[in-house]
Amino acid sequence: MGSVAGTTSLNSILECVEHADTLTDLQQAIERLRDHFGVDHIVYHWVSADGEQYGCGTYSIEWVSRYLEKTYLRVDPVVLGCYQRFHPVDWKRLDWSSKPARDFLEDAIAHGVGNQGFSVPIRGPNGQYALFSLSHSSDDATWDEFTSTHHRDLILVAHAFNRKALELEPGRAQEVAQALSPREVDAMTLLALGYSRAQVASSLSISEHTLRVYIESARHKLGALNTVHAVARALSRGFIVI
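Would you output the structure of this chain only, in the form predicted together with the DNA?
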(Lines of atoms letter the chains of each structure in order from A and count residues from 1; the text may use other names and numbers.)
(Lines give C-alpha, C1' and ligand atoms only; values in the text may rest on other atoms or scores of the structure.)
Protein backbone atom coordinates (compact mmCIF):
# COMPACT_ATOMS: atom_id res chain seq x y z
CA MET A 1 0.00 0.00 0.00
CA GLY A 2 2.55 2.59 -1.06
CA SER A 3 0.52 5.68 -1.61
CA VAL A 4 3.44 7.45 -3.13
CA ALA A 5 1.18 9.49 -5.33
CA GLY A 6 0.45 12.98 -4.10
CA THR A 7 -2.74 14.98 -3.75
CA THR A 8 -2.42 16.25 -7.28
CA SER A 9 -3.02 12.79 -8.57
CA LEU A 10 -6.17 12.36 -6.49
CA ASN A 11 -7.50 15.67 -7.72
CA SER A 12 -6.86 14.65 -11.28
CA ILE A 13 -8.76 11.42 -10.70
CA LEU A 14 -11.62 13.34 -9.10
CA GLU A 15 -11.74 15.61 -12.14
CA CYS A 16 -11.66 12.55 -14.30
CA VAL A 17 -14.70 11.13 -12.50
CA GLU A 18 -16.54 14.43 -12.59
CA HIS A 19 -16.03 14.75 -16.32
CA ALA A 20 -16.78 11.15 -17.20
CA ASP A 21 -19.18 10.76 -20.11
CA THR A 22 -19.69 7.03 -20.09
CA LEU A 23 -19.76 4.19 -17.61
CA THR A 24 -16.54 2.95 -19.21
CA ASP A 25 -14.84 6.14 -18.07
CA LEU A 26 -15.96 5.39 -14.54
CA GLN A 27 -14.49 1.90 -14.74
CA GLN A 28 -11.18 3.37 -15.89
CA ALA A 29 -11.29 5.94 -13.12
CA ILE A 30 -11.85 3.30 -10.47
CA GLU A 31 -8.83 1.37 -11.72
CA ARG A 32 -6.66 4.49 -11.62
CA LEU A 33 -7.97 5.12 -8.15
CA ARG A 34 -7.00 1.65 -7.00
CA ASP A 35 -3.48 2.20 -8.31
CA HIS A 36 -3.34 5.62 -6.71
CA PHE A 37 -4.25 4.30 -3.27
CA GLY A 38 -2.31 1.11 -3.78
CA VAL A 39 -5.07 -1.14 -2.48
CA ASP A 40 -6.18 -4.52 -3.80
CA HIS A 41 -9.70 -3.52 -4.79
CA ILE A 42 -12.12 -0.66 -5.07
CA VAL A 43 -15.78 -1.18 -5.84
CA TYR A 44 -18.75 1.12 -6.28
CA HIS A 45 -22.21 -0.38 -6.52
CA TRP A 46 -25.87 0.26 -5.93
CA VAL A 47 -27.64 -1.97 -3.51
CA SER A 48 -31.23 -2.89 -4.05
CA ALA A 49 -33.15 -6.11 -3.74
CA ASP A 50 -35.37 -5.50 -6.75
CA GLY A 51 -33.11 -6.35 -9.65
CA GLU A 52 -31.92 -3.04 -11.03
CA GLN A 53 -28.30 -2.60 -10.12
CA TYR A 54 -25.16 -1.00 -11.34
CA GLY A 55 -21.67 -1.51 -10.20
CA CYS A 56 -18.12 -1.03 -11.26
CA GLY A 57 -14.90 -2.02 -9.64
CA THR A 58 -11.93 -4.29 -9.65
CA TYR A 59 -13.27 -7.51 -8.19
CA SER A 60 -12.84 -10.59 -10.38
CA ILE A 61 -15.76 -11.67 -12.54
CA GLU A 62 -15.80 -14.94 -10.62
CA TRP A 63 -16.33 -13.24 -7.29
CA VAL A 64 -19.00 -10.90 -8.57
CA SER A 65 -21.02 -13.69 -10.15
CA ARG A 66 -20.53 -15.88 -7.11
CA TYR A 67 -21.76 -13.03 -4.89
CA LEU A 68 -24.90 -12.64 -6.97
CA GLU A 69 -25.45 -16.36 -7.39
CA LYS A 70 -25.21 -17.07 -3.67
CA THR A 71 -27.30 -13.98 -2.89
CA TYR A 72 -24.61 -12.79 -0.50
CA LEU A 73 -26.40 -9.46 -0.55
CA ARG A 74 -28.66 -10.87 2.16
CA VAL A 75 -25.73 -12.04 4.24
CA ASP A 76 -23.01 -9.46 3.71
CA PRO A 77 -22.52 -7.54 6.99
CA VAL A 78 -21.08 -4.65 5.00
CA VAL A 79 -24.35 -4.09 3.18
CA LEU A 80 -26.56 -4.40 6.24
CA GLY A 81 -24.14 -2.63 8.59
CA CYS A 82 -23.72 0.40 6.33
CA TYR A 83 -27.44 0.55 5.79
CA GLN A 84 -27.88 1.49 9.42
CA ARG A 85 -25.05 3.98 9.52
CA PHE A 86 -24.29 7.35 8.07
CA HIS A 87 -20.53 7.47 8.40
CA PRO A 88 -17.95 5.30 6.64
CA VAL A 89 -17.02 2.14 8.47
CA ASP A 90 -14.13 -0.26 8.76
CA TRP A 91 -15.19 -3.81 8.03
CA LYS A 92 -13.58 -4.96 11.27
CA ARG A 93 -16.15 -3.02 13.23
CA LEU A 94 -19.14 -4.78 11.71
CA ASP A 95 -20.97 -7.76 13.13
CA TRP A 96 -19.37 -10.98 11.86
CA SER A 97 -20.71 -13.17 14.65
CA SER A 98 -23.22 -15.21 12.69
CA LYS A 99 -22.10 -18.32 10.89
CA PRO A 100 -23.34 -17.27 7.43
CA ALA A 101 -21.39 -14.03 7.82
CA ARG A 102 -18.18 -15.85 8.72
CA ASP A 103 -18.62 -18.31 5.86
CA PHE A 104 -19.11 -15.38 3.54
CA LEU A 105 -15.94 -13.71 4.79
CA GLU A 106 -13.96 -16.87 4.30
CA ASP A 107 -15.28 -17.19 0.77
CA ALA A 108 -14.50 -13.55 0.04
CA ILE A 109 -10.92 -13.86 1.23
CA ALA A 110 -10.51 -17.03 -0.82
CA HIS A 111 -11.56 -15.02 -3.87
CA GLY A 112 -8.93 -12.37 -3.31
CA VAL A 113 -11.07 -9.65 -1.78
CA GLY A 114 -8.63 -9.17 1.07
CA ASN A 115 -8.91 -9.36 4.83
CA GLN A 116 -9.38 -5.64 5.39
CA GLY A 117 -12.03 -3.33 4.08
CA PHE A 118 -13.56 0.13 4.37
CA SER A 119 -16.92 1.20 3.03
CA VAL A 120 -18.64 4.52 2.50
CA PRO A 121 -22.46 4.37 2.45
CA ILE A 122 -24.07 6.81 0.05
CA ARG A 123 -27.71 7.74 -0.28
CA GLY A 124 -29.43 9.58 -3.06
CA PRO A 125 -32.95 10.68 -3.93
CA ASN A 126 -35.77 8.12 -4.04
CA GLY A 127 -34.18 5.92 -1.45
CA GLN A 128 -31.10 5.18 -3.47
CA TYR A 129 -28.47 3.35 -1.47
CA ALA A 130 -24.98 2.67 -2.72
CA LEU A 131 -21.64 1.58 -1.36
CA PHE A 132 -18.13 2.64 -2.17
CA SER A 133 -15.71 0.10 -0.79
CA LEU A 134 -11.97 -0.46 -0.64
CA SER A 135 -10.44 -3.77 0.31
CA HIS A 136 -6.93 -4.95 0.90
CA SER A 137 -4.72 -7.57 2.48
CA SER A 138 -2.79 -6.14 5.39
CA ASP A 139 -2.50 -6.08 9.14
CA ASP A 140 -4.81 -4.04 11.29
CA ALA A 141 -2.41 -1.23 12.16
CA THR A 142 -1.43 -0.50 8.56
CA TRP A 143 -5.03 -0.50 7.44
CA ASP A 144 -6.21 1.71 10.28
CA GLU A 145 -3.55 4.25 9.47
CA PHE A 146 -4.48 4.16 5.81
CA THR A 147 -8.19 4.66 6.42
CA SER A 148 -7.77 7.41 8.98
CA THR A 149 -5.43 9.23 6.62
CA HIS A 150 -7.71 9.03 3.62
CA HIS A 151 -11.26 8.86 4.92
CA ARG A 152 -12.10 12.41 3.84
CA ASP A 153 -10.80 11.84 0.35
CA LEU A 154 -12.79 8.64 0.19
CA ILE A 155 -16.01 10.42 1.08
CA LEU A 156 -15.41 12.87 -1.75
CA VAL A 157 -14.56 10.16 -4.24
CA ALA A 158 -17.61 8.16 -3.23
CA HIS A 159 -19.74 11.25 -3.74
CA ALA A 160 -18.25 11.92 -7.14
CA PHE A 161 -18.86 8.35 -8.22
CA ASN A 162 -22.44 8.34 -7.05
CA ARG A 163 -23.16 11.60 -8.75
CA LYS A 164 -21.85 10.33 -12.03
CA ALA A 165 -23.55 6.97 -11.72
CA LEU A 166 -26.89 8.70 -11.14
CA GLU A 167 -26.24 10.96 -14.09
CA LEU A 168 -25.13 8.27 -16.51
CA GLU A 169 -27.50 5.50 -15.55
CA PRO A 170 -30.70 6.04 -17.53
CA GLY A 171 -33.13 4.23 -15.23
CA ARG A 172 -32.79 6.38 -12.15
CA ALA A 173 -32.53 9.80 -13.67
CA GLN A 174 -35.84 9.81 -15.47
CA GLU A 175 -37.77 8.24 -12.67
CA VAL A 176 -39.21 11.53 -11.51
CA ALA A 177 -40.90 10.48 -8.34
CA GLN A 178 -44.35 11.95 -8.01
CA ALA A 179 -44.79 13.18 -4.49
CA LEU A 180 -47.69 12.01 -2.39
CA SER A 181 -50.47 14.36 -1.36
CA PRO A 182 -50.70 15.27 2.34
CA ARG A 183 -53.64 12.95 2.92
CA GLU A 184 -51.84 10.14 1.16
CA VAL A 185 -48.82 10.71 3.36
CA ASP A 186 -51.05 10.56 6.42
CA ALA A 187 -52.58 7.30 5.27
CA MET A 188 -49.25 5.66 4.43
CA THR A 189 -47.70 6.82 7.68
CA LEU A 190 -50.47 5.46 9.87
CA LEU A 191 -50.51 2.19 7.97
CA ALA A 192 -46.74 1.93 8.46
CA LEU A 193 -47.31 2.44 12.17
CA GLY A 194 -49.46 -0.67 12.28
CA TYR A 195 -52.99 0.74 12.25
CA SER A 196 -55.67 -1.15 10.35
CA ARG A 197 -57.66 0.64 7.70
CA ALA A 198 -60.56 1.12 10.09
CA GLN A 199 -58.24 2.65 12.69
CA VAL A 200 -56.54 4.89 10.15
CA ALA A 201 -59.88 6.09 8.88
CA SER A 202 -61.08 7.01 12.35
CA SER A 203 -57.72 8.62 13.18
CA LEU A 204 -58.05 10.84 10.14
CA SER A 205 -61.76 11.37 10.75
CA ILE A 206 -62.75 10.18 7.32
CA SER A 207 -64.74 7.23 6.10
CA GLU A 208 -62.98 4.01 5.39
CA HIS A 209 -64.09 4.33 1.78
CA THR A 210 -62.29 7.62 1.44
CA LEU A 211 -59.23 6.17 3.05
CA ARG A 212 -59.20 3.44 0.47
CA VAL A 213 -59.14 6.01 -2.28
CA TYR A 214 -55.98 7.51 -0.76
CA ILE A 215 -54.34 4.15 -0.43
CA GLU A 216 -55.23 3.35 -4.01
CA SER A 217 -53.94 6.64 -5.39
CA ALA A 218 -50.76 6.34 -3.35
CA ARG A 219 -50.35 2.84 -4.68
CA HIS A 220 -50.66 4.02 -8.25
CA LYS A 221 -48.27 6.92 -7.76
CA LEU A 222 -45.74 4.60 -6.21
CA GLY A 223 -46.24 1.91 -8.80
CA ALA A 224 -46.98 -0.54 -6.04
CA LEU A 225 -48.78 -3.85 -6.32
CA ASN A 226 -50.44 -3.80 -2.92
CA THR A 227 -50.54 -1.91 0.35
CA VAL A 228 -47.45 -3.54 1.83
CA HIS A 229 -45.53 -2.67 -1.32
CA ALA A 230 -46.80 0.90 -1.29
CA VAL A 231 -45.80 1.46 2.33
CA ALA A 232 -42.40 -0.09 1.72
CA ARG A 233 -41.78 2.16 -1.27
CA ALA A 234 -43.04 5.26 0.49
CA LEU A 235 -40.61 4.49 3.30
CA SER A 236 -37.59 3.66 1.21
CA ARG A 237 -38.10 6.70 -0.99
CA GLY A 238 -38.32 8.93 2.02
CA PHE A 239 -41.92 10.06 1.47
CA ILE A 240 -42.81 8.99 4.96
CA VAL A 241 -40.76 8.62 8.12
CA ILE A 242 -41.63 6.44 11.07
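Moving on from the form predicted together with the DNA, kindly provide the form predicted alone as a structure.
So it's only the chain below, everything else dropped.
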Protein backbone atom coordinates (compact mmCIF):
# COMPACT_ATOMS: atom_id res chain seq x y z
CA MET A 1 0.00 0.00 0.00
CA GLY A 2 1.09 3.54 -0.68
CA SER A 3 1.85 5.87 -3.54
CA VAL A 4 3.13 4.09 -6.62
CA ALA A 5 4.34 7.29 -8.23
CA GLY A 6 5.97 10.55 -7.24
CA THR A 7 4.76 14.10 -6.82
CA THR A 8 4.98 14.71 -10.56
CA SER A 9 2.39 12.01 -11.14
CA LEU A 10 0.03 13.52 -8.57
CA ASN A 11 0.45 16.92 -10.19
CA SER A 12 -0.37 15.46 -13.59
CA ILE A 13 -3.56 13.95 -12.19
CA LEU A 14 -4.52 17.29 -10.65
CA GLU A 15 -3.98 18.90 -14.04
CA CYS A 16 -6.36 16.34 -15.55
CA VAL A 17 -8.94 17.30 -12.91
CA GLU A 18 -8.43 20.99 -13.64
CA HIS A 19 -8.97 20.48 -17.37
CA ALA A 20 -11.85 18.00 -17.06
CA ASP A 21 -14.87 18.83 -19.19
CA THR A 22 -17.21 16.01 -18.13
CA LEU A 23 -17.91 13.63 -15.27
CA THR A 24 -16.29 10.93 -17.40
CA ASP A 25 -13.04 12.90 -17.21
CA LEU A 26 -13.36 13.09 -13.42
CA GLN A 27 -14.06 9.36 -13.28
CA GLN A 28 -10.85 8.64 -15.17
CA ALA A 29 -8.93 10.97 -12.86
CA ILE A 30 -10.26 9.31 -9.72
CA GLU A 31 -9.25 5.89 -11.03
CA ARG A 32 -5.74 7.21 -11.61
CA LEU A 33 -5.71 8.62 -8.06
CA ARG A 34 -6.72 5.24 -6.64
CA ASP A 35 -3.77 3.63 -8.41
CA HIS A 36 -1.43 6.47 -7.41
CA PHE A 37 -2.23 6.12 -3.71
CA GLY A 38 -2.46 2.33 -3.87
CA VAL A 39 -5.81 2.08 -2.08
CA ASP A 40 -8.85 -0.06 -2.81
CA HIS A 41 -11.29 2.77 -3.50
CA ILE A 42 -11.67 6.54 -3.83
CA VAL A 43 -15.06 8.24 -4.10
CA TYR A 44 -16.18 11.83 -4.61
CA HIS A 45 -19.75 12.06 -3.29
CA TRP A 46 -21.83 15.23 -3.70
CA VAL A 47 -24.45 14.87 -0.99
CA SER A 48 -26.27 18.20 -1.18
CA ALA A 49 -26.93 18.00 -4.88
CA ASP A 50 -27.93 14.43 -5.65
CA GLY A 51 -26.98 12.50 -2.56
CA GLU A 52 -25.61 9.14 -3.71
CA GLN A 53 -26.84 9.89 -7.22
CA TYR A 54 -24.07 12.32 -8.14
CA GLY A 55 -20.34 11.87 -8.12
CA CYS A 56 -17.66 9.49 -9.26
CA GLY A 57 -15.69 6.69 -7.71
CA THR A 58 -14.33 3.19 -7.90
CA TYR A 59 -16.88 1.19 -5.89
CA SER A 60 -18.32 -1.82 -7.69
CA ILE A 61 -21.64 -1.46 -9.49
CA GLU A 62 -22.97 -4.17 -7.16
CA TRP A 63 -22.17 -2.12 -4.05
CA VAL A 64 -23.56 1.13 -5.46
CA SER A 65 -26.78 -0.67 -6.42
CA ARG A 66 -27.06 -2.27 -3.00
CA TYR A 67 -26.40 1.07 -1.25
CA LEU A 68 -29.31 2.58 -3.15
CA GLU A 69 -31.57 -0.44 -2.74
CA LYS A 70 -31.04 -0.57 1.03
CA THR A 71 -31.29 3.24 1.35
CA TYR A 72 -28.05 3.14 3.32
CA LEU A 73 -27.79 6.92 3.06
CA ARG A 74 -30.10 7.04 6.09
CA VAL A 75 -27.72 5.09 8.34
CA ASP A 76 -24.29 5.60 6.76
CA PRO A 77 -22.09 6.93 9.63
CA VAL A 78 -19.66 8.39 7.09
CA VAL A 79 -22.27 10.64 5.46
CA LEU A 80 -24.09 11.50 8.67
CA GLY A 81 -21.01 11.81 10.88
CA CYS A 82 -18.92 13.84 8.47
CA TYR A 83 -21.73 16.36 8.02
CA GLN A 84 -21.13 17.37 11.63
CA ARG A 85 -17.42 17.89 11.02
CA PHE A 86 -15.32 20.43 9.17
CA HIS A 87 -12.01 18.57 9.24
CA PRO A 88 -10.86 15.27 7.68
CA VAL A 89 -11.86 12.26 9.72
CA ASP A 90 -10.76 8.65 10.01
CA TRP A 91 -13.77 6.37 9.83
CA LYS A 92 -12.71 4.65 13.06
CA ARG A 93 -13.57 7.87 14.90
CA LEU A 94 -17.18 7.87 13.69
CA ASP A 95 -20.09 6.36 15.61
CA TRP A 96 -20.57 2.73 14.56
CA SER A 97 -22.31 1.70 17.79
CA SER A 98 -25.85 1.19 16.47
CA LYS A 99 -26.91 -2.14 14.99
CA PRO A 100 -27.89 -0.57 11.61
CA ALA A 101 -24.44 1.04 11.41
CA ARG A 102 -22.66 -2.22 12.25
CA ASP A 103 -24.78 -4.15 9.74
CA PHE A 104 -23.99 -1.51 7.13
CA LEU A 105 -20.25 -1.81 7.81
CA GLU A 106 -20.36 -5.59 7.60
CA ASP A 107 -22.18 -5.37 4.27
CA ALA A 108 -19.74 -2.75 2.95
CA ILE A 109 -16.72 -4.88 3.84
CA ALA A 110 -18.35 -7.91 2.21
CA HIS A 111 -18.67 -5.86 -0.98
CA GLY A 112 -15.00 -4.89 -1.01
CA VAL A 113 -15.20 -1.38 0.41
CA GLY A 114 -12.49 -2.13 2.97
CA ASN A 115 -12.27 -1.98 6.75
CA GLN A 116 -10.47 1.39 6.85
CA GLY A 117 -11.57 4.76 5.57
CA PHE A 118 -10.72 8.45 5.52
CA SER A 119 -13.04 11.26 4.42
CA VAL A 120 -12.59 14.95 3.71
CA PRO A 121 -15.84 16.93 4.24
CA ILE A 122 -16.19 19.88 1.87
CA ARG A 123 -18.49 22.90 2.16
CA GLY A 124 -19.31 24.90 -0.94
CA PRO A 125 -21.61 27.82 -1.83
CA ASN A 126 -25.30 27.84 -0.90
CA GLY A 127 -25.04 24.96 1.53
CA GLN A 128 -23.29 22.58 -0.85
CA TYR A 129 -21.78 19.60 0.97
CA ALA A 130 -19.58 16.89 -0.47
CA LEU A 131 -17.30 14.10 0.69
CA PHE A 132 -14.04 12.87 -0.73
CA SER A 133 -13.32 9.43 0.69
CA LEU A 134 -10.65 6.76 0.46
CA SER A 135 -11.08 3.21 1.73
CA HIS A 136 -8.79 0.23 2.01
CA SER A 137 -8.28 -3.14 3.70
CA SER A 138 -5.38 -2.91 6.12
CA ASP A 139 -4.43 -2.94 9.78
CA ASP A 140 -4.77 0.18 11.92
CA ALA A 141 -1.05 0.98 12.10
CA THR A 142 -0.58 0.84 8.32
CA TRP A 143 -3.65 2.98 7.70
CA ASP A 144 -2.66 5.54 10.33
CA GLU A 145 0.76 5.89 8.73
CA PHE A 146 -0.79 6.28 5.28
CA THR A 147 -3.28 8.99 6.30
CA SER A 148 -0.63 10.84 8.27
CA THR A 149 1.75 10.81 5.30
CA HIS A 150 -0.81 11.87 2.68
CA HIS A 151 -3.10 14.06 4.80
CA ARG A 152 -2.30 17.34 3.05
CA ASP A 153 -2.35 15.88 -0.46
CA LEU A 154 -5.76 14.34 0.15
CA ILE A 155 -7.23 17.67 1.26
CA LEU A 156 -5.75 19.35 -1.82
CA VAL A 157 -7.17 16.70 -4.15
CA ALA A 158 -10.59 16.75 -2.46
CA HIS A 159 -11.02 20.48 -2.99
CA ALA A 160 -9.74 20.24 -6.55
CA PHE A 161 -12.48 17.71 -7.31
CA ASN A 162 -15.12 19.86 -5.66
CA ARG A 163 -14.09 23.00 -7.55
CA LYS A 164 -14.37 21.13 -10.82
CA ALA A 165 -17.72 19.59 -9.85
CA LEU A 166 -19.11 23.06 -9.12
CA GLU A 167 -17.84 24.24 -12.47
CA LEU A 168 -19.38 21.30 -14.34
CA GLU A 169 -22.72 21.57 -12.51
CA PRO A 170 -23.20 25.33 -11.96
CA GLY A 171 -26.99 25.06 -11.68
CA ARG A 172 -26.68 22.89 -8.59
CA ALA A 173 -24.67 25.51 -6.77
CA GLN A 174 -27.29 28.16 -7.41
CA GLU A 175 -30.31 26.26 -6.13
CA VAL A 176 -32.04 27.69 -3.07
CA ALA A 177 -34.75 25.56 -1.49
CA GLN A 178 -37.92 26.86 0.10
CA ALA A 179 -38.23 26.47 3.86
CA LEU A 180 -39.92 23.30 5.08
CA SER A 181 -43.02 23.44 7.28
CA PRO A 182 -42.76 22.10 10.86
CA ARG A 183 -44.67 18.94 9.86
CA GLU A 184 -42.41 18.42 6.86
CA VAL A 185 -39.37 18.81 9.12
CA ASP A 186 -40.80 16.21 11.52
CA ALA A 187 -41.46 13.76 8.70
CA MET A 188 -38.04 14.18 7.07
CA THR A 189 -36.25 13.92 10.43
CA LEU A 190 -37.87 10.59 11.26
CA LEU A 191 -37.12 9.26 7.77
CA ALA A 192 -33.49 10.33 8.19
CA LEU A 193 -33.39 8.36 11.45
CA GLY A 194 -34.38 5.25 9.51
CA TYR A 195 -38.07 5.03 10.39
CA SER A 196 -40.35 3.33 7.88
CA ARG A 197 -43.25 5.34 6.46
CA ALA A 198 -45.67 3.42 8.67
CA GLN A 199 -43.58 4.21 11.76
CA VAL A 200 -43.34 7.89 10.80
CA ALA A 201 -47.11 8.13 10.30
CA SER A 202 -47.73 6.43 13.64
CA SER A 203 -45.24 8.67 15.45
CA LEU A 204 -46.87 11.80 14.02
CA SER A 205 -50.42 10.44 14.53
CA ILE A 206 -51.32 10.93 10.88
CA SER A 207 -52.37 8.63 8.06
CA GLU A 208 -49.84 7.33 5.56
CA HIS A 209 -51.71 9.26 2.88
CA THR A 210 -51.20 12.53 4.78
CA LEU A 211 -47.56 11.60 5.34
CA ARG A 212 -47.16 11.07 1.61
CA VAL A 213 -48.45 14.60 1.02
CA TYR A 214 -45.87 16.03 3.45
CA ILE A 215 -43.04 14.04 1.87
CA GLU A 216 -43.98 15.02 -1.67
CA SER A 217 -44.27 18.67 -0.64
CA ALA A 218 -40.82 18.54 1.00
CA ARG A 219 -39.36 16.76 -2.02
CA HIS A 220 -40.74 19.46 -4.33
CA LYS A 221 -39.40 22.30 -2.17
CA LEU A 222 -35.97 20.66 -2.02
CA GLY A 223 -35.88 19.96 -5.75
CA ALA A 224 -35.22 16.30 -4.98
CA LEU A 225 -35.53 13.35 -7.33
CA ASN A 226 -36.93 10.99 -4.70
CA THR A 227 -37.36 10.59 -0.95
CA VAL A 228 -33.77 9.48 -0.28
CA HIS A 229 -32.51 12.45 -2.27
CA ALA A 230 -34.82 14.75 -0.30
CA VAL A 231 -33.50 13.43 3.03
CA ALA A 232 -29.92 14.00 1.82
CA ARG A 233 -30.70 17.57 0.81
CA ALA A 234 -32.59 18.33 4.01
CA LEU A 235 -29.63 17.07 6.05
CA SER A 236 -26.98 18.83 3.98
CA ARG A 237 -28.80 22.18 4.05
CA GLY A 238 -29.43 22.06 7.76
CA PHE A 239 -33.24 21.87 7.52
CA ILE A 240 -33.12 18.79 9.74
CA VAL A 241 -30.58 17.76 12.36
CA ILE A 242 -30.20 14.24 13.71
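Under this definition, the rigid core comprises the largest set of C-alpha atoms superposing within 1.5 Å between the forms. Residue numbers count along the first chain shown, from 1. Note that this is a predicted model, so its numbers are computed, not measured.
When two forms of a protein are overlaid on their rigid core, residues whose CA moves 2 Å or more are considered shifted, and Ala224 is one of them between the two forms. Fitting the two forms on the rigid core leaves the C-alpha of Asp40 displaced by under 2 angstroms between the two forms.
Once the rigid core is overlaid between the two forms, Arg197 counts among the residues whose Cα shifts by 2 Å or more.
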